[in-house]
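The chain that follows stands alone, in the form predicted on its own, written as structure tokens.
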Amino acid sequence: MVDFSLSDEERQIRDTVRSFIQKEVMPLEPEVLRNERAGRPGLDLDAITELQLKAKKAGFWGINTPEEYGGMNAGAVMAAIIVMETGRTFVPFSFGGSADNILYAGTDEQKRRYLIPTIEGARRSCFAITEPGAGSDARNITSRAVKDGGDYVINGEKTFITGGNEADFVMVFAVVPDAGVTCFLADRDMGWKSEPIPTMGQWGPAALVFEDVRVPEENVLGEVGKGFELAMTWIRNGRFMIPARAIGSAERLLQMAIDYANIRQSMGHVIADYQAIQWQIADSQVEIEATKWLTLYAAWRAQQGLDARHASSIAKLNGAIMANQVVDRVLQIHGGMGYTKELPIERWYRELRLLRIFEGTDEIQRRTIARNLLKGHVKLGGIGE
């Protein structure tokens, strides 16, 4: 029999994180909305760092960072549960003490210069593979890195890079002639430039430009020509975290709809009395629960060392669609007020729309899922295989 209960330790961690988010993070929501309406960042770096240090005092630092680097090493399932809790607020907060998983593939010197300072919060990174002509088809990147003595000279452009405006170094992927896609660790002072890309939501990606940027050969991450494998490791590692965050957001939004439906009067009744409202609330709950278990299953597979790629694609596709359906219903239940900037619903509406695009569009997830089935990589009817 499958046991779906959390252990006492897991429940304690979840409850502590939930309390921290409610007491320390959610009270900042009005400030975030005011700043964003004025065209400023929701929170500046100092405020985010202060929150992360408060969390560190409570024992939350490096959720999935190995203990040898001062982290919790909580595992994929617990990490997903924690992300569900942070997803309950739109304040741009995440726990500190972590670093991109592919940085652990670095040499001892690279770990000293990049990995450890990133974990400690002294450095900020970004991951750059997407190009104007290569989004989901990452194998078609055209940025080039040409060997010149002891350096590689990189030329090309990257786009929609999360954290690209704030990062002081980048894990950039470029094609080395006669070798293939390679990952380089490039400091900002090596000469690459970034420009903000305005979007309909609060996500602030960047375009990165490399013009004859010289990177020493000791800054190759992994092996020359093996960069695509590193990139896929990075992408697959966090894919089920996207629906995890969507679950927290959707549950918070649904609670807002329930609370409003119980007080909003229309034609002599609270709107919660009307079947049209009840069905929207019921459908939202069903969809959230479905995403929750698909996500936890994908996380469980990753934690057990099983291949989690197919399960993560299913969870990501389901979660992205679910979040957009729920926020649309919640806005509809609130009527005209939901459409205003007096409430954060319209903000969430714009933010959650991104989930159907980044880290693999809905179409790419469907293609992946279908291909796995059609080619026999995945068999129907299995449980836990």
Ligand SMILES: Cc1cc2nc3c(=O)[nH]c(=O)nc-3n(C[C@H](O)[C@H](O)[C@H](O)COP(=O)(O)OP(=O)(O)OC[C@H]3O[C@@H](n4cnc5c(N)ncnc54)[C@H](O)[C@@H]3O)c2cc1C
Given for the second form:
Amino acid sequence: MVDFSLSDEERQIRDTVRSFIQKEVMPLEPEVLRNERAGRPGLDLDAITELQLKAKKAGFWGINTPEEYGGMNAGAVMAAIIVMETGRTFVPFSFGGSADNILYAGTDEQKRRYLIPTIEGARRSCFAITEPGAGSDARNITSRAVKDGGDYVINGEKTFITGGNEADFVMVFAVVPDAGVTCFLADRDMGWKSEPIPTMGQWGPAALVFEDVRVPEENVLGEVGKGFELAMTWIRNGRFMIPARAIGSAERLLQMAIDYANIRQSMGHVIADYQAIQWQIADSQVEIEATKWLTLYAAWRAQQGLDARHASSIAKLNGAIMANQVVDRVLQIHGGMGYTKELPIERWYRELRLLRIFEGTDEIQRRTIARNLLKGHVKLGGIGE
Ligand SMILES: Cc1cc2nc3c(=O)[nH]c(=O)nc-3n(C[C@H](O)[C@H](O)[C@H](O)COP(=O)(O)OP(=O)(O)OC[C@H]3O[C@@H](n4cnc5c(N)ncnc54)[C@H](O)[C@@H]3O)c2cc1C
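Please move on to the form predicted in complex with this ligand, as the form predicted on its own is already shown.
First the chain shown before, then all remaining chains and molecules of the complex.
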């Protein structure tokens, strides 16, 4: 039987996270807006660490990190539900105690030097595959890593790298001649440079430059020539987290629109009385609910060890479009006020636009979904198989 209910324990975790976000994180929103509008980071690293340690005391640390590394190992469904809750605020907060999943592909020594310190918060990583000439076409990267004695010498340029300004090491993908795309763990003090890229949003990514950066061969992550598969594992396994976050953001925004519609007067009535407004509210909830169940289904597949790639692409495409439609309607319902900086709607609007671009654009998700169907990799009509 299909069961949509949460267990008591899952509900308790969801409610505790919701209350933590409401009591500890949302009150920081005015400060975050002030900082960002003054050109500073919304929250500095110390403030984020302080929040993470507070959350740790409440039991939230390493949500998807295996227990042997001190984490909760909550599973993909619970992790998605938790991200829905953190997505309710634009404060740049996430629970501590986790690391990119490809670091688990490391050797024992790599785990000691990179994975464990990242989980503990002592090191910061970034993931660099995109290049100025290769984004959607990631197989076409041209950064090169040439073997020289016991080292690889990396040359090339990466762009739009989230966290690239702050990271002290990078998981960088480069082509090894005659072997193919390979992933390297490269410390900043090995010589790569970063430069912030101003964007319309607040997540300032970086351009990274590698000029004769020498990386010892023991820093190859996974196998030489198997980096592309490693990169795709990382991206696919986290893809349903994007629509999960979108759900939290969209629900928060929709509540703002509902509250405003119930008090804003126009032509002798509150605007909630007008069908034009009611339909925008109704359509928004329908779209949010659709994304919610697509996302939980993708997470459930991942948790069951089933292939979650197709379901994740559907959820990601749907969630990215949904969030942009909802924020646009919410701005519209607020009229001129929605367009001002007195309210945070314009801030959400700029942030949510990114969802349609990173980790596979809308067009690339559609291409993947269509290709799976046209080539018969996925059959229509299934439920849960
Ligand atoms: C803020 C931000 C953070 C990011 N963080 C990271 C990161 O941490 N690490 C990282 O490696 N990358 C990161 N990226 C890069 C991101 O993944 C790429 O921008 C994205 O994959 C698109 O690549 P592109 O920008 O080169 O666009 P292009 O690939 O040049 O695409 C341009 C347009 O053409 C369309 N298009 C391309 N190919 C096809 C096709 N075959 N069929 C139909 N349409 C097509 C695209 O959908 C898009 O509309 C980030 C990007 C941004 C903006």
